[in-house]
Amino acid sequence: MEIRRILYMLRQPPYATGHAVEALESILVAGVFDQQVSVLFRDDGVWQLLKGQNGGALGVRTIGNVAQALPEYEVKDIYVCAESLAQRGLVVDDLVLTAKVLSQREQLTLISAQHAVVND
C-alpha cells in the first residue's frame, strides 16, 4: 500500500476561533497513521507558532503548546511561509516550533508532490 501525502494549510489565528486547536488536533491524528503529513503555516497561521503564547488566560488551550506535540506524532515536516513571517514582523527565533522556512515557489512545488490538501 502507498504511503499517502497529506499537507495540511493553516491559515488562521490561534484563538480568533476553535479552527486552529481542531485543525491541529486533526493533524495529530493523521499523524499516527500510515500516511506522511506535513504542514504548512502561513498568512494569521504563523501566528500559532509564537513563542509566549498563554491560552489559559482566555480559558483555552494554549496552541503553542499544541503545536510542539507535532514531532511526538510523526508529523516532522513543518514548514512555515516566508512572507507570511516578514509581513508581520517575525523570524524563525519567535517560534515554539522548527520549521523549515519556505519561499511561495517552495511552497508551489511542495503542494504539488502532494495527494492531498487540507486547506483551513
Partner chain sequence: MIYGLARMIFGIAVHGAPYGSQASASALRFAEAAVAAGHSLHRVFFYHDGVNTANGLMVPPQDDPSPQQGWVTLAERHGIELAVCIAAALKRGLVNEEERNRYGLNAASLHPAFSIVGLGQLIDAIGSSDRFVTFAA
Contents of the next structure:
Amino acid sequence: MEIRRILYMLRQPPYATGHAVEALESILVAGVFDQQVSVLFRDDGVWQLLKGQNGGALGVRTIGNVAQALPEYEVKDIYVCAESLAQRGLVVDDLVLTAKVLSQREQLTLISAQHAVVND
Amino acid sequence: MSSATDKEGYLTNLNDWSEPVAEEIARAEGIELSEAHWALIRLVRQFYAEFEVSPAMRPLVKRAREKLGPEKGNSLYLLKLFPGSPAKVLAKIAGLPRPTNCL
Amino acid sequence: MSTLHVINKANALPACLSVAGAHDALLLIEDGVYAGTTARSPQRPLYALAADVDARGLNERLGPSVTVISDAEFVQLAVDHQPIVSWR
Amino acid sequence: MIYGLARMIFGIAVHGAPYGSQASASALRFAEAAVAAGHSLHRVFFYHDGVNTANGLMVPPQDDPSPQQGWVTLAERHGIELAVCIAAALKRGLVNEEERNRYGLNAASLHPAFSIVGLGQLIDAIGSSDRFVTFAA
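Having seen the form predicted on its own, the form predicted in complex with the partner chain:
Then the entire complex follows, led off by the chain already shown.
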C-alpha cells in the first residue's frame, strides 16, 4: 500500500445521525495507518467542533471530545472553512481544537492536491 | 466473576467497573496487577474520560511516553505488562469499550 | 489533474460550487439532478446522470448547459479526474 | 468525451442503505460500468448505513430488488471483495457465524458473499486504488 494524501471532508452536524462519530472513527484509523491524512470541517460539519457539547444529555458520546482525539492519532492537518464559521456566527475560540482556517480558494487548492476525498 | 462480561471478558456495563473488578478481569487474563499495571490503567481511563475513545496502540504508546516517560512509553514495555494485544487487554481490564479501531 | 465533484442532493450544489475550480467537472446524480433544472450556465462542465434524469422525468427540463451522460461516461469522467469528491 | 485506453484500479465506498438511499444501487451501476470498460475493482467497502446492503435476511419485493444480488453476481464474476466494516456492522445487527458465536447471538445475518473487515481495509482500498469514489447516503 502506498502512502496517499487522503482528505476527509466533514459537512454533517453531530448527533442527528451516527455519521459524525463513524466518520471520526474512520479518520482515527487512517491516522495510525501512516497515510497523509487531513480533515476539513465545513458547512454544518463545523458544529462538530463547538465547545460546550454534552452528548451525555442524549446518552451518547460527545462528538467534540472524540474530535479532540485526532491529534492523539497523528492527524495534525485539521482545517475549518472560514465562510462556514462566519455564516454561523462562530470564531476559532468557539472550537474544541486548534484548526487552520481556510478560505474557499485555499480549500480548492487543498482538495485538488488529494489522492482521495472521503465524505461523511 | 461478580460483574457481567461478554465472552471475551469485556464488561457488559462499563459502570460496573471498580478496582476489585479490574483485578478479577486481570486474573482471568493471567495478569497479577502491580503498581506498574495500575499506572497504565489510570492512564487509559483518563484517555477515555477526555476523548471517549479507547486508545489504539499508537496513541496509547504516545500517551504513555508523555505521561510516564520513554522507558514506559514503548510497545515492548506494554507487551511485557499486557501480553498479546496491549491496547485490547488494557481496555478490558480498565473497563473501557473494546477498541473499535482494531482489526 | 482537476477534480470531479459528484453531487447527489440538489441543495449541496452551492457548497460544491464555492470550492470548485475553473477546470473541475460537476456531475449531478440521484436527487442532485433536480439542480439541473435551474442551474445557470456555470463556467465549468455540468453533467447529469442519464438514469437519474430519466427516472425523474427531467429529460426535457434540464438547462441547456447540462450534458446528460451514461454510467459508462461517468466511469470515464472518474478516469479523467482526481480526486473524486462526493457532495450530499 | 474521449474514451482513453487507461486501465485503472477503482476503489468504491458505499455509505447509504438500500431502500433508505440510492447509494448502493448507484454504486453498483458504476461498478458494473467500470468493470465492463475493462477497469478493475478489488474491493467495495460498505460503511455507515451502507453495511445494510449485506443483510442476508432481506426479503425484497419481486418488483423492487435490492442491489445486494447485483453485488453478489458482480463479485463472483470478477473476484471482487465485498467488505463490510465490522464496527458499523455489529451495531446494526449484521454478524457472520464467527461474530454470532463471539457475542452469543441467535442467528448470523450477514450474506455469505460479504466479509467483515476492519476499518484498516478502507485505508488499504484507498491506498491501493488509482481512483476512489464514495457513494454518499
